[in-house]
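Just one chain is shown here, as structure tokens, and it is the form predicted alone.
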Amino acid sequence: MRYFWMITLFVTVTVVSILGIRGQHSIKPPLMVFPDMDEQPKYKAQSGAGFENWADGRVARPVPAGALGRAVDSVQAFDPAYQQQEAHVTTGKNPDGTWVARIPIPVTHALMALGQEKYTINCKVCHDAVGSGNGITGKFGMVGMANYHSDRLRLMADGEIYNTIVHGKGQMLAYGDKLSVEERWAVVLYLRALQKARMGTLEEVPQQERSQLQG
């Protein structure tokens, strides 16, 4: 009998403990076994009580100069020298909706210096250092990765490749939220010096570069 008791009063603990204050109000939080980082110390938007931090108190701060955020052009379109470029060179489209032909911006050596820095960077994994889509990722089963040599992307419009580091194709993920537009464009740049590495002939060389490669 006496083990009956000792039940029935576990039990009745067990589904007290569970379902008995379902449905109840309480100001204080609940008991957490596992908080699992659910509870943070932190100041909520909007407010600037006991933030002393910054001389004006609030709590959201301006978001900081040169920062990329993660939405696409989210932090950009902030920046005044952003919002005064022109549609096709920030979208890659000209107004008719046509992509853009050739690359927007002026082309100097350091915008090509910039593309080679950001294409080492972020395609160089996959589409190799020449951009034949023969990076190490091939070696750990991604298959697919485009080979800029092709006839299709040798003729494909500069927009539109530009398009694509901004928002991605297939298994290429957006790069949109890590480069910025002129990087964007230097690594256009960039792809078609690779390009034109490949595919170029010796009368388009500068006649005092041609000795070089004769030799």
Ligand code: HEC
Given for the second form:
Amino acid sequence: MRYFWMITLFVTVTVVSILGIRGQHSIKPPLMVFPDMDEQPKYKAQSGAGFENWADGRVARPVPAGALGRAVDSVQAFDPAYQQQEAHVTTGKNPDGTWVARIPIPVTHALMALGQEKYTINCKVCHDAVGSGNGITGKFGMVGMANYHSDRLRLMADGEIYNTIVHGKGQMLAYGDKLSVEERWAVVLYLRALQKARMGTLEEVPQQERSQLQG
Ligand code: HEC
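Next up, the form predicted together with the named molecule in place of the form predicted alone?
Below: every chain and molecule of the assembly, starting with the one above.
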């Protein structure tokens, strides 16, 4: 009998807390032990709940005139610089659907320098400074970064590499919204330089500099 009331109390509390008190409606927020930011000062989308600063009272604001989407296609559609380029330059594809074999813009030292800069900013974290795919992100769990020094990537057309930069591939995100047409080809050029740095033969080094290497 001593435990009767304790057991009754325990059962009552358990049943009520599992089933709750049904049938009563309340507009007050429930008692929350862990609020988890459920209650926030904010305006709900489509609510039109009079945001005092705008005359029309709408919460969702119209897109400002001239704003561009960040998607690659919308940038290409609206940017005059893109439209002046020929299609194979912006897409890396010939009219017959094959890949552009060689970089279709003038190859200069300036383009190489630009490529090095953009590669270092955008690609090095994964593909590392020499392009063997051992970037710092590997230490944080990223796997499968391509090694540029495989035969497949050495023989790949410039246009296909360009396309990978624009649209990404597999795990790799797209860089078309971060790099202009010129910057993308510049990165392709720098990537080729990284590949060349490993494939080069002594015969390709100017005569007067060979002794330096051999020494
Ligand atoms: C966040 C990591 C990451 C970054 C940054 C990154 N890549 Fe990659 N990249 C990958 C991964 C992962 C793959 C392998 C994709 C696959 O085959 O699924 C890859 C594959 C590639 C390939 C080979 C594609 C093929 O056809 O197999 C090329 C070329 C390439 N990346 C170039 C670049 C260039 C250029 C940049 C900078 C503009 C860049 N990547 C930035 C992760 C990255």
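Positions refer to the first chain, counted from 1. Note that the structure is predicted; figures quoted are calculated from it, not measured. Just so we're on the same page, rigid core means the largest C-alpha set that superposes within 1.5 Å between forms.
- In this overlay on the rigid core, residue 151 has a C-alpha that sits less than 2 Å away from its partner position between the two forms.
- After superposing the rigid core, the Cα of residue 201 is displaced by less than 2 Å between the two forms.
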